[in-house]
Amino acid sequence: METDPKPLVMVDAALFTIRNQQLCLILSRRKEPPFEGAFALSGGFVHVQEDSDTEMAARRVIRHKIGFDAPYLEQLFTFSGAARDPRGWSVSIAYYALIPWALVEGNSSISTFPVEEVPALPFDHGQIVAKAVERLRGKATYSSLPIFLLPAEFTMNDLHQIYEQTIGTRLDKASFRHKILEQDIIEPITGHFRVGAHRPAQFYRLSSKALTPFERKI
């Protein structure tokens, strides 16, 4: 008796960073067919003997690509069908991750593209990217999400810029500061300031490593 062929099961991850004050997507060239040599998302098959779930598979794929675990990772959507992969009917559980640029700067195996300038991608990676950008920008307006693009210590100005760059719009500084402080998601680092041409800028850090939703939009 013939049995139906099993679908290919994989994970794909859209990795975001901030570079040159722009929200960018991290891509790398595929080393194997199909689409060998094309820029693509970080992805791979689920390893049944190794991965306890798809999140572990996604984290494994990301570690292999950038050398460490992503500071923030979230499941995005499930993409499936007979046409998305020339190797056969497939299911991809897609994720998106946020990575501070300082952690990947100098990694010669990756390339970055502003999200408005992403090249044509193989499979259905273009659809995955579009959905990830929509989720990221929408969620950034009402949560602590953009902070995961910053190093562990940052100034209020750093935080203001990262929110503007992630959301893609200008934010009034005074209003932003008030809204952030009332959320109680950051805490000042006592005695730690950035010294420059202007008055010293207080350094802050996250109060909690967990994603925090806001009561109202930024």
The other form holds:
Protein chains: 2
Amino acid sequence: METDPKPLVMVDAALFTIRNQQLCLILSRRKEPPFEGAFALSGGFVHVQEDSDTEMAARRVIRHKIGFDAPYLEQLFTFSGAARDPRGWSVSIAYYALIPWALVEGNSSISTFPVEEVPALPFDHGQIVAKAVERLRGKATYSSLPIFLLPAEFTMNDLHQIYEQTIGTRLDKASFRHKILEQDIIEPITGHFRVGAHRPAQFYRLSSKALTPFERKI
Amino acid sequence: METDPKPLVMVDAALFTIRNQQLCLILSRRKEPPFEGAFALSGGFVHVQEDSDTEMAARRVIRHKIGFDAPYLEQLFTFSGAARDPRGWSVSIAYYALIPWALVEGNSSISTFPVEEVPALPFDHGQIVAKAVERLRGKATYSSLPIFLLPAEFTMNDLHQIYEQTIGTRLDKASFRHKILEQDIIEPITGHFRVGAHRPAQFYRLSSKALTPFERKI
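Okay, that's the form predicted alone, but what's the structure of the form predicted together with another copy of the chain?
Up next: the whole complex, starting with the chain shown before.
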């Protein structure tokens, strides 16, 4: 059995949202040392008497920060070593989550930064963010992932924008529309349209097909 | 700071090889409780005074098992919770590695099982194996990964077989050859041929391009 000192075990979560048409990271200031007052990812120690596994620990930490369960949460990578945290040899199981901006807009304890303008972060949070952005952008191109950044009902235009903003490149509108409809990951909501200056725009929602394998885990 | 009991922190490694033209998992019998005598993955606790991070812990465990560093090692996923190990709430940072069969052929402390015929395994090792096979097969189709299952020098025929065996499906020989050469991940070794019953077969080796991003980490 184990005789060595045990590592510290924590979870850290990179929370993404789309704000002002830009992919942003949600950060908040640390309330305790080390690095008190610095912007950092949401994180915390695993509580073995409370958390059934590290994913539940990440959910607890995120819920504590934003007040509700993240619509999409995925394990990213585990970071570890003697140097990453001044408190000692530690393991951080890192996650990333997608949060629709409308759900956190009034939260005064969080700040958002476009992913290209994230400040220097304590610990190895900069590395965690870089890996999370890479994973999100890589996966966004072949999955329904960006849809989790939208409210439950959205137009084709909303969807096109959110894919462009998540991936970070322009996408031809006509071929995007064709590709999305072909994949059966969204479905029109019968009789439900956005009415405005232009012709009415059909509202869509995620189809049951989009929920596998990218299950909406609320 | 942390007051809760800390989780146990360990690494587990799924070692793959190609034997008798089949993708196989390398297992060995556990030498101590729990599950003493059962076939299981190679694993062990993280030693904070010895390992600089969990990857180095995985390398140490693998080196201890097979006598040398794994030519390819990648972090897979972190498994955790109160139930996965009878010794207590634990975190296992799981890795997978690719090992050319020629390098372990004489090792009497290991056994190989085709990935479709793996016996029931203790802990959550069955889940780890399932995820590792999925990752390896998914990644093999668009990377130089299977090459790490070969010796340093190989023919186009060797390479075609190893891709078929790793991915688990037939691949058209001519288009495979075309695709591989197009990607510049291998290069011919000038003047070096396998001579046999057929016409001489050119030997190849990994090109420097294949080493990024799938770096051969010896």
